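As a starting point, one isolated chain is supplied in structure tokens, in the form predicted on its own.
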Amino acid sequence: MTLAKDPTATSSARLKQISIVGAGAIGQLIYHQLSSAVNASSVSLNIISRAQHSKQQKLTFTDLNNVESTYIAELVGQDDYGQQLPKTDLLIVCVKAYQVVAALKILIPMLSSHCHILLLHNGMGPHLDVANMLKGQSLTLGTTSQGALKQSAWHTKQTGKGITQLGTFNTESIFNSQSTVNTKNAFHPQKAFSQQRASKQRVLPESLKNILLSAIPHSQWCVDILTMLWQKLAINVAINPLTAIHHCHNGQLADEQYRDIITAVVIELVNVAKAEHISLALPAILDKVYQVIALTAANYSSMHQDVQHQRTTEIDAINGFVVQMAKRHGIATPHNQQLVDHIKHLELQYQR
């Protein structure tokens, strides 16, 4: 995982703007981390708001040492999308997985073809739809294990350190991964991508990589980002739904009663990943799952919080993504399907 030199890299002096979509805990955390970096490089930073009118908003951030800092953020309202979005060099998308496509359907037509889009959300799946929506923009994928919690609408507290992994989504990998799919359930990438588009794919320039990697602690540029995302997904398919269903902290999943179901859902994921030409070693992945359970023992998962607060969960982008991809390859995933069904049932109970 190395940061390769990009011969076509844009000079940081030419960069105009970085915009963040999603002002949740992670969105505000990333805003805080980028603030000092962009000030040093004279790049403006703003948050894309769903409100009609633009305004300035005071943001408060509390770090791991309980030190507070404040910022005055520019919230770009819909009235100013047409003026601000064409100037955006990097659009960082921090909304929930199920909100990604709807948000970008509105924003992508107003972005320059030279803009770069970074998806930073839980789970997988939206990247396949977003890649088909691009109008010349490049697509970067990311995952972060940093912890953050909103104290109020505009006050976020960092709750844990973590690694952030970023990398280019190579659309050519879609052709490779689908080359052996059963034709009965085949997903036809040529319908979504042309070989010409894949071969002319643009990548994040060195200047933007440097800003991200210098601003976000413990961040890495990964050539094999899809492998990293599948590894993170293996952790999420085990921890998220089980903590939500059993209303427990992450640490409780170390109990023997959960071992069989954790092993079963991870085995299914590893089999599906293999069909997608992603090689994951089962013993190492299971070890990682239990390491995270131990390291985050006192934490509640994001899906547990969603269920407790009666919000829509990201189950479709976690266990649901495993089930979706399995169907394309004719692979049975009954244990992941069972967890999807259980979470959907919980959602129905409070969404009626």
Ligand code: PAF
Given for the second form:
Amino acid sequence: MTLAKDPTATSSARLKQISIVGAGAIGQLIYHQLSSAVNASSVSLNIISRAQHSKQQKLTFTDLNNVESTYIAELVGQDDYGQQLPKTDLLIVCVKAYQVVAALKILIPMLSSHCHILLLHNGMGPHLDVANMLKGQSLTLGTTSQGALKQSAWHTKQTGKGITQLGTFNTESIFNSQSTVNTKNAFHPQKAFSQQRASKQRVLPESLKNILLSAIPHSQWCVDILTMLWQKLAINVAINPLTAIHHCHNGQLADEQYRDIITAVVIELVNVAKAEHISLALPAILDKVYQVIALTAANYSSMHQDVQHQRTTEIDAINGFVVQMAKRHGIATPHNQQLVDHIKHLELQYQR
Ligand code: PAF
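Following the display of the form predicted on its own, present the structure of the form predicted in complex with pantoate (PAF).
Next comes the full complex, this chain leading.
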């Protein structure tokens, strides 16, 4: 199948390569979902690898019905970055939040200015740095509640259904809230604003959008993606550190003993979001947190798994992001800070 001509793009002939960075469980899940969708089309799919040399890799995927599929994936090694990255039309970044900026520092200079970048990770924050690093590329943000677990390096199992929300990072929307702040990842809205004005290419074309939405089950395009990301962040600030600290399944957080701390961290987040012009209704957000606790009751959260496997956690992009944004607005977030400190303390025990 050849992609239909995209009326919103200047050249549909350019829409030919999707690359995934980060072959963790979510990266491999997205690879599987996209390969089913792009199999018969002229779109090619590859994985950007950290290895020196390119190679073909057998991937195994087990779906929710325990049906196994295998693929031969093209892993693009550093030797071939210069040849492959300029041809990439959509770069889907599935590395952990704390790896996003370092990975894109290397990759962005090799991408064409027509490339589109999609960030798909837990937590928030890296988008502010990435927005300042772009060389004309558009930035789409996403969040997924799909569950996936690696069985081995190249075998991933889907563990849960969930919605995936995607949307354009509208640089104009945060012009007022961040233009006077000078922090490590302060966003330079004037620069991004003029880039956005200068080129209509800076939004994901319909053809690529349609590929994503048809490939990823229960995915939706959200005009207000930042609100969606804050909503997901509320789920993560409550579930992730508490399950890691108390070494429990998500479902255990329904116990009464966790109610006060869950309410406190979510109230702090709602206050910070409000200062960022994101309006979240506390009762609805708390309901959502408890719905996810119930729906994923048997799962271990990603932060629980990170701590158990002695990996760096995403705490800086989860509760740490709330604390960081709160500081900009002079808002106190002692409960989120306490969870950040606790997780950092756990990390120190194995990272020493
Ligand atoms: O990070 C995670 O584990 C997930 O985002 C969630 C929704 C908390 C379920 O475990």
